[in-house]
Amino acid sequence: MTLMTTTATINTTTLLAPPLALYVHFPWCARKCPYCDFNSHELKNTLPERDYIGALVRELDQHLPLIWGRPIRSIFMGGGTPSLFSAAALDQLFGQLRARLTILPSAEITLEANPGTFEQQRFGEYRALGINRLSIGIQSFDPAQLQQLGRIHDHHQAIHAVATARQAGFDNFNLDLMYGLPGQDPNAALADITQAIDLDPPHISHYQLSIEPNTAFAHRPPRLPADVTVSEIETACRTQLQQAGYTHYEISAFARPGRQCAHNLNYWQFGDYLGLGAGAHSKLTQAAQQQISRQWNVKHPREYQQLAGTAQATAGQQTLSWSDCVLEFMMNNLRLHDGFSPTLFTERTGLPLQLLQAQLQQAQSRGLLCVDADRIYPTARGRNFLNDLLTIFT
């Protein structure tokens, strides 16, 4: 899709600042998983808690002028493995955050955690800090698959982690599960889903294993199931989750009523987020300048700690063009089964929806998109062929 880029050809509306979230990246893991392409580094020495927290605060101070007066609606601490950090270290971080930011009382505050016994011992302390949601990286309950995936927990620790989370006071948590694992068939995948449902988590993330560049699996690829088998697995698991009362609200996310991940919804709805930490990304709307920009930090933890709070810590930045905004809005919102309202498109991009009439009609005529007066959303076919749908908006 070609968009003209002069104000004479497109009548933009006033661009307003959308909801703002905070993402904090913790780049260390006890062990690097062979499938992981995130910015994570195996911890070989003592965890530099104090130095890293100090770097995060310096970076926040640098960015404060960009977000003055905007409340934080959600916080997500990801990695890496944030639960390697002690409650005392996170308490120091939250003290600094609360001194500088307006964090809404209703804010969803999520910490990614592994099911290992060491992390579980800290769940109660994390809850006492005000962290009100955990995302627990189970991946599979099958012992052989856990070994192939390089996980350091076992089947029993995975189950026990859920009980420990509840005992610590977490009534909102997510379980991460993967499918399409080496040698996996539909029965094995359904066994994982059955076990997860038996634990009754409020939220389940269920996503396909993919071989990403620059990972151990890319260098030594395991034998994955055929595409037809993966499709059977996906259909069977989705059906079982829906029959158990989970709503399939996003491509890889299932939730009990009212338990959708607020932080991820902000991403999918093209909201703003400030990213702190090594390799973290930000997307911010500057209403005064009527522009949307992205920036990202240097990746290596040591380099980040040295440069945090200076311009040199920024590895790159970009002001989004109108065509960038259209594509990114669609890439995010069309992941949601409910899609988006026509007014949301204009609010988040500053562009009139009429700009996309030809593309919307094409997607609708191909059976990929439903276009109603109050909602635009992908059809079942559109969800299955999302890349084809998005190509229409490129």
Second form
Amino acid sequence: MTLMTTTATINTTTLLAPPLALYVHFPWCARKCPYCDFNSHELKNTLPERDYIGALVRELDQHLPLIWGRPIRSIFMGGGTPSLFSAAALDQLFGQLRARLTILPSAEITLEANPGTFEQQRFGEYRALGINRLSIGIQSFDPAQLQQLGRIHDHHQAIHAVATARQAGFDNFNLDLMYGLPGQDPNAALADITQAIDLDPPHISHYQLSIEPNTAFAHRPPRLPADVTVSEIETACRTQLQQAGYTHYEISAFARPGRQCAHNLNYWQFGDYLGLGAGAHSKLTQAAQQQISRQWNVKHPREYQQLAGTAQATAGQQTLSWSDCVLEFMMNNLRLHDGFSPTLFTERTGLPLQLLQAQLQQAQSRGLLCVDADRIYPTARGRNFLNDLLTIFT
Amino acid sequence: MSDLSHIRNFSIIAHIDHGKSTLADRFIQLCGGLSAREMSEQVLDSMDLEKERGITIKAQSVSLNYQAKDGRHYLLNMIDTPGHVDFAYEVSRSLAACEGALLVVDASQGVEAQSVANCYTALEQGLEVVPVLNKIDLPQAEPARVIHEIEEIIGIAAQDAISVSAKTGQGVDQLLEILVKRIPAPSGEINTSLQALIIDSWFDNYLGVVSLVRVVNGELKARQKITVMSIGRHYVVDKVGIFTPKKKATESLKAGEVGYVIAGIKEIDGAPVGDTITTTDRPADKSLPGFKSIKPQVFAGLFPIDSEQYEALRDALAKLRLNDAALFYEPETSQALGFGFRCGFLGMLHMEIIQERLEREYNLNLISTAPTVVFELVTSKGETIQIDNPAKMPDPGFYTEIREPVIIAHILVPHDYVGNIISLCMEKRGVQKKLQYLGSQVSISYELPLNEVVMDFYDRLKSVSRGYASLDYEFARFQASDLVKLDILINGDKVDALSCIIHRSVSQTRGRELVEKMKELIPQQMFEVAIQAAIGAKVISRTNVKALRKNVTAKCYGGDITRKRKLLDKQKEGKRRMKQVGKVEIPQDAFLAVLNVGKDPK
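Show the form predicted together with its partner chain, please, the one above being the form predicted alone.
Time for the whole complex; same chain goes first.
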């Protein structure tokens, strides 16, 4: 790509500060799942709730100048298992957040939760402290699969969790499901989807199980279904979801009208986010300097707790080059079925779209991309071969 | 005639690993050419590649001052020679500058085919050959047996062969004494017109062309105006000197001496190897005999992976060709691989070395096609044409006969492996010419199609004899044979770079193996890839690589995009190493698959 050589002639005064989201990472789990490669650690002793919340607040104080005056449009508490934290602890955190940040009244505030009985008891308190969306890690309704995946809940709890969420006042929630599970056939996958649809959630995330390095599954790989089977599963499940009124709007995300995940959409539309917590990543636009930078924290919880609030808690930092901006914009936006508008590209990267004429043309001629006057979006083939589509922009 | 009785010009003939470089180092040390600190292991092998592989590729020379026991000072010019079959031509060049040669034989391993061939070259050129048994300090040394082998196989008297250990230094001083006694001094006239033979030339980025010369008559001095006779170009000498082995400038090089000359020659073809240098104001009436020209035997296409490196590749080939007359190249265009060069080599090692030098010394990224030999076609009009590229082979209707080059291979091998060698040669369509038991070794001669030899013969020979067999070969003749062109089609497109010419009897098997191998090597793509092997219009084997159903990451970790980027970069890097044929991406290894099929399963 010849981007770097043309930087000098690019008019870069159009880079605007985009919407801002807040991510908070909770790095502990009761047990580590064999497929998981997130920054999560098995909880061996008591949960250091107060210390960790304290560390998060120290980090926020340190980073506040980076986002001064910008309202927060969504908050996502992910992990790990954030629902290991008591409502009291989270309430304390929220008090501190509200004291320092403008959180818009319309903000989507999501908590990732396990469907275990213990967590379900807390749903009401979570709702009361201002959390307005749950993302429940069901993964499957098949008891054998749940065991294989190392989940600690059973299928009864999974079904019950949805009812509890509703009773607690959550009208907005997501169910996480996985497919392409060891030994799974299209019927089994469809049974999971049908069960999920019966529970009528506003949002379903349907992820294909992939074996990631440094996980238990990578050490002892399970027998995954063949490509053909996975393909059949996808076709069957997507049809079913479509018929039930869920729109497939991102590679793995399905939503009822108006129920798309605002927080994830912000990532996918290349918005800004501040990430707090062990190993959390931030992406922030400095409109005044006309630049975008990323930074990420030390990963280990203990180290993070010790260092939070100091410069040493930042493990790395990177200012994006123009070519980084283009690629990362595409990596995110082309996950969306609707892609992006030329205006959004220019606002978020500060670059004119004409710069990409050759690449867009190539992507189009390979049948991977549609380029309309007001919308650029991946074709069905482009969605299936997103990695190939993206390499055009590397 | 001038008195040149204090000069000795000699080479060392030895098989790889028989200790030539160690012995040379020992000579340098004894004659004080380098201080102990400067003695890095094996100073003569100056190319990195030579040090790594432990072989000598290019001629090198070292001038040494030796004070003999009788008190006389001698100037010893040692000219190094390569020891591999591919470089027989270089050997004859080095030997042309010498009056004698030391034949160094490992006292435990005995005579090897390569030394035999080089020794014959020396004898043909009228050199005095002095046999030396090396590694005499090893417990398994068998001097008596090896002396017998030298006499039996090479046919020179070896009863008085000198036993040495280059490693410990044992016997090396006696060897120097014998050397000055037995090897004759050069003859030549200093006070006459200059005649200097260019033994080797190489290109130095700062100095231009540097030539290694043997002055036969006259005197070569700095600031002299010289003429390179065959091309008639004139230059002014900047510097002359000798290698001690450090480059050391001298006043002049006189008749009988060997050294370097630098004359500000900037053009790559300014000092061809084998040419004669004379002075411009008092030219010699005729040039020296020079060297017989040599024909490359093995051809392959070399293509830059990045098409922008095409000019750089042309430039690098020109520089290598300067001191490697056997390297041939001409532009070639392949539908699959783009613009590159069809290159001719002496053999497989030569090809490997050239490719490695291009990649290492010139930082080029290359892709090579499978090597092939030159075939002769008799056209229906009765003309004979040569084909060095299977892609250029005409349709069968166009010719009445195909001929392939046949070599005569001389193999020396211990008794135990004779059976293996014979079955290997038969598998390769060989015809036995001779089988003779000599001491502990057997000398076997076979006529073999060169085409079979370039594939994998040498590797197989080594593996069936546990490394003990040695090989030398020479071209015999072109011979009519039932050959066919095997094409590989990918999604219906003929991939020119994958075509090969093979014997009909193996075409079915080879086609099937090749198609299977390609299936292994070509990664799944966004569409199904059909692979076919065909002879003419007839498909003899087919298979396909199933289409990839998707290539997308299920979860993009909201915050952490760095891991996903690494994955994409990896994928991109992988693609960069592929060549696009039509819509299909083919990895580089696939173009050498022709070479790797039919090998012993590992």
